[in-house]
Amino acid sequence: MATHIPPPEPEKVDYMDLPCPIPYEEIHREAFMSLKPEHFEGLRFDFTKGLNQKFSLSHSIVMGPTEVPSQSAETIKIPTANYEFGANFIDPKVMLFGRILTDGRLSARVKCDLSENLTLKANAQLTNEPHMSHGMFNFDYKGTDYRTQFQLGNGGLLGANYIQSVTPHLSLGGEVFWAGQHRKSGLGYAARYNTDKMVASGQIASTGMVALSYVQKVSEKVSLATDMMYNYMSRDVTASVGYDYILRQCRLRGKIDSNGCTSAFLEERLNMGLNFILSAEIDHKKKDYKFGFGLTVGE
């Protein structure tokens, strides 16, 4: 005689202690750092000197062409250098980071807690070009299963977020903003799903702009990732799909989307401090080459 063998009982859900969501900006995160690493043409070198445990020194130069207006469909680079001089401090409780460049461009970044619940963010670009530099304020509010965020910056922007976890899995979030220069609003909501072997977030907003993203965690060295992002004003639409490949020594991402662009990014460790970084990045419709190579130096 066959032994009946009840179902298993479906997992309790506790909404009462339901985990805090990742920051309402962040929703996309998975699929950004694996779809849109930070790619550069040239030769780029970055050395970093700590002094102490909480302040260090950083070093940057780059020298690679730069892209110009043109009103022809190929495009037009002239060759430029830069070199970047910065200073951090790091402390549990205070961040903060300013850059200086060649240019004249100067900029700064600070993070600091309040509390335990509270941080204020803060970042600033001063330019030599008229109507260029900018500022702006955060202030996040992390509670046990919802973040909200305060943002205020110049030219009369205002804006608002909030996300809340409504299952162990699920989040959903809204925001609003008040550009009082151009004198527009707009609104906006998202939604994200995440376990452990998948990340699914879609974003949508009052400006026409339609943003959707799937990664898929294969192993725990790979990861596929697959972006769209759609314009209903400009009927606009781009997708793209990639890999994020970690390896013991280097990791390695890439990505083709569906404009015909198809990119590869290379960061190898040579060894403690030091690594080695290859870019590249081929647009066939436009007939865009680039490549670039890079050494960063210290932690």
The other form holds:
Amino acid sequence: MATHIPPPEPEKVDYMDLPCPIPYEEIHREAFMSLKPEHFEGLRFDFTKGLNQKFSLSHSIVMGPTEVPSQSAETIKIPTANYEFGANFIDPKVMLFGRILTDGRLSARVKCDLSENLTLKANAQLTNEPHMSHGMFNFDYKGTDYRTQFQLGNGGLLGANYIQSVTPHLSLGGEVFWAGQHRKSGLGYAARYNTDKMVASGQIASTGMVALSYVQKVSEKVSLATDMMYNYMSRDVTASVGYDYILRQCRLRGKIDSNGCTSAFLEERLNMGLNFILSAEIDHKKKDYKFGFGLTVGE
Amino acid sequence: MGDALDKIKGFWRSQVYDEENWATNAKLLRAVGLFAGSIILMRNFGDLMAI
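Okay, that's the form predicted alone, but what's the structure of the form predicted together with its partner chain?
All chains and molecules follow, beginning with the one already shown.
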């Protein structure tokens, strides 16, 4: 005799126990990681040497053409070669990163857990050129089902953002900023919906930017992503679609966009601590072809 | 009713038959089509890309 199996009851949502959302500035994190790898042109060689468990030094050589902004439609490239020296200190509570280039540019980043929920982040870029140096402080507070951030930067830059989990899958947030030097203010809103299989996010700002992204997690190793950036002030729009294969020995990412630009990025693990990198970007419209290869040694 | 229809027709002509506007609108349509089409393909046929 057939027994009647009652349909499964829908899970009751406890709205007082929602998960903590991801930080506001990482709302498009999955799409960004899949669609925007660090493309480069020419040769790149990175060597990281750990001196002890917390402290490491890095040496990086980059040789290749660098694009220079030009008024005409043609791309102007200047061959450059740079050596960058870096030092990293990584501790559960404090992280310090410093980099200096042969042309005198210094960049520094600090991340410090002031308490269990409060984090201080600071970053600075210093150059020889006047008025081109920047610095910024961020204070991040993590609540039970919300996050908030306060920013303070040079040039009178003040900013704040807040993001709240509204349901177990949906989080909504907003931001406001004031650029004192330029006497400009701005407002923005963001929304993110994620399940085990997909992540969809959208952001709109009063600066004219609209950004939408969608990532489908096909399996643990494969993700497909698409994004669209539209500026309603300048009426400029770009959409791209790509894939991200994370395999045992390599990671392959590729994409194509609506401006006729295709790109791919491969990181192959040749041996423990030895990675081979290939980068390619082909812009058919501008007839701009960029190919790069490199090696990364050390973790 | 006639005025509203004329306004709509005027707007349509300015967006489709004007060269500059059409170039921007075609770019926008291409991008939105790529974005929306990708989402539909991913959701329905994404499993074919699994390894």
